[in-house]
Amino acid sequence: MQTKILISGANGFIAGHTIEATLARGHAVVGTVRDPSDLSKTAHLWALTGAVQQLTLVAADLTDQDPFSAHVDVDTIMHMASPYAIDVKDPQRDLVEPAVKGTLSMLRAAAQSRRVKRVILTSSMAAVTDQPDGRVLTEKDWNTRSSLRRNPYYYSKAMAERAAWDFVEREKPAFDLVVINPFMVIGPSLTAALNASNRILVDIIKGRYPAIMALTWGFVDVRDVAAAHIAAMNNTAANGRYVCASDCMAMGQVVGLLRECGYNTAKLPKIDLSGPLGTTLMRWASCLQPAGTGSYLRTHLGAVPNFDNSKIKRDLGVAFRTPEESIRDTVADLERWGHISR
C-alpha cells in the first residue's frame, strides 16, 4: 500500500515546505485547508512537483465539530493547523479554543483509524518556555507561566500540546505521538504571503523598530523544520518531544547582518537601547503597545534563550542551517517577492 500522509493547515508556511519535501519523496499527501477551491491560498501547492499526481486538498476547519475523521485513511498524520497571532481580541476564542480543539479533534480521528501509525504534532518552543531565564532548555521543560493575559499565544501552544500528551496517556491509542517544537521559523516562502516571523525582518528593514532592543531570538530555518518532520515520519525510533532550533542571534547582530547585506541602511535602527537603562525604558514603553505585544516585550527584553538541540540531531539526524545563512536566504526571498528593497 502506498505511503500516504495527512497534513493539516496545508497552506501554512511550514506545511508548504513539508508538502514539497514529502511529494519529492514520492509520497501521497492529503492536505486540509479551509477552502480547497480558493486558488489564492492553494495555487502554490498545486505548482509543486508531483502535486497533480500525488496531492489531494480537502476542506477542514478547526472550529468544526469533527473536521478530520473523513480524511484519516493515511499512514502518518502531521498536525500543523493552529492559529498564530500575538495580538487578538479574545485569546480564549481566537487562540486557545481552536488550538486545543483542533488538536484533540485530530487525535480522536486518528484513534478511530486502523491505518494511522504515527501522529506528528507541530508544537512550538512557546510550549517549552514563556520567558527564557538562562537555563539550558530541553524537551523536559514546560511553559507553566503563560496565561490568557500573559503571552496568550504561548499559552495556546502549551495547552494544545499538553492536551495531546494527556490524550495519549488517557486513551492509549494504537498510534504513537511525536512532537516538534520549533523556535522562530524563518526562511524562503513558497508564496507572496508574509508570515509573522519573516515580517520581523521586514519591519526592521523598513524602520518600524525605533531602536535596537535587548531582544535575542532563537532561529530555525523552515526547510530544516520540514526536514525534521520528514525524519520524524521515517524514523521508527523517534519519540517524545524535539527542540527544533539552530542558534540564537541578538537584535543588534541581526541589524548588523542586514546592514552588511545592504538592505535599507538609512532605515535600520541606529539607537542602541539594549543596555540596562534602555531595557528599562523599553519595558515601560511596552505598556503602550497592544496587550499581546506588550506582554511579549516585558517577558523577553533582556532574556537570552539557551537550549539543547542534541536530541533532534542524534535521533533524527537534522543538520541545521545557521541563523546567518537563514537570514540571508530569507531577505533575498523577501526581496524577490517585493516585500523589501535595497
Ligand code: NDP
Second form
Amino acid sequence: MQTKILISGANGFIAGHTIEATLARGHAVVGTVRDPSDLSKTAHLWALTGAVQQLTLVAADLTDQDPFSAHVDVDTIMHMASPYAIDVKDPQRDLVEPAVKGTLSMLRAAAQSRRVKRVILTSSMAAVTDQPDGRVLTEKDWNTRSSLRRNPYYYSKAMAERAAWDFVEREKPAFDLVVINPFMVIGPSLTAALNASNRILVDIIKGRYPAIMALTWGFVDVRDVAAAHIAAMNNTAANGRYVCASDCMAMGQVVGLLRECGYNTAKLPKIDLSGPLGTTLMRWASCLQPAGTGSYLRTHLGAVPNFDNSKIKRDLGVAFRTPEESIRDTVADLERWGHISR
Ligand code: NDP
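Here we have the form predicted on its own; I need the corresponding form predicted in complex with the named molecule.
Now the full complex is given, and it begins with the chain already shown.
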C-alpha cells in the first residue's frame, strides 16, 4: 500500500517544504488547513509536482472539538500546526490553548487509528530553553521558566510538547512519538507569506532594529527541517526528541553578512549596543516594547545559545546548511517575493 502522511498546518512555512519533499518521494499527503477553499493560502501547494495526483487538503482548526479523527487513515502524522507569534492579545487563548488542545486532539485521533505507526511532532527549541546561558543544551533540557507573561509563545510550545509526552506515557498508544525541536527556522519560502522567523532579516534590513544588540540566534534552514521530518518518518530507530539546529550567529555578524550581500543601505543598524552598557540600555528600553517582544529581549539579550546537535546528525543523518548559506538564500528569496530591496 502507498505510504500516506497527514500533515497539519499544511500551508505553513515548514510544512510547504515538507509536503514538497514527501510528494517528490511518491507518498500521498493529506494536509490540514483552516480553509481548503482559500487559494491565497494553498495555491503554492497545488503547484507542487505530484500535488494534483497525491495531495488532498481538508479543513481542521486546532480549537475545534475533534478536528483530526476523520483524517487519520494514514501511516505517519506530522503535527506542525501551532500558532507562531511573539506578541498576541491573549496568550492563553491565542497561543497556549490552540497549541495544547490541537496536539492532544491529534494524539487522541492517532490513538484511535489502526494504521498510524508514528506521530512526528514539530516542537521547538522554545520547549528546551527560553534563556540560553552558555551551557550545552541537549534533548534532556526542558524550558520550565516560560509562563503566560514570560515568553508566552515559548510557553505554548513547552506545554504542547509536555502534553504530548504525558499522553504517550499515560495512554501507551500503538504509535510512537518522535519530536523535532528546531531553533530559528529561516530559508526560502514557497509563498509570499512572511514567516515570523524570516521577518527578523526583513526587519533588520528595513531598519526596524535601532542598533546592533547582544542577540545571538541559533539558526536552521527550513529545507533541513523538512529533511529531518522525512528522516524521522523513514528511520524506524528514530526516538525521543531531536535538537534541530545548525549553528549560531550574533546579530553583529548577521548585519555584516547582510552588508556583504549588498544590503548596505542607510537603514542597516550601525550603532553597536552589544556591549555591557548597551545591553543594560536595551534591557531598560525593552519595557517600552509590546509585552512579548519585551519579554523576549529581557531573556535573550547577552544570552549565547550553545547546543549539541549530534543526535539528529547521527540518528537521522541530517547535514545542516550553515547559517551563512541559509541567510544568503533567504534574503535572495525575500527579494524575489518583494519583501526587501537593495
Ligand atoms: P507558520 O506560521 O508558517 O505555520 C503555522 C501553521 O499553523 C499554519 O498553517 C497555521 O495556519 C497553523 N495554525 C495556527 N493556528 C491554527 C489553528 N488555530 N488551527 C489550525 N491551524 C492553525 O509557521 P512555521 O511553519 O514556522 O511553524 C510550523 C511549526 O514549527 C509550528 O509548530 C512552530 O511552532 C514550529 N517551529 C517554528 C520555528 C520557526 O522558527 N519558524 C522554530 C521552531 C518551531 P494559518 O495560516 O491558517 O494561521
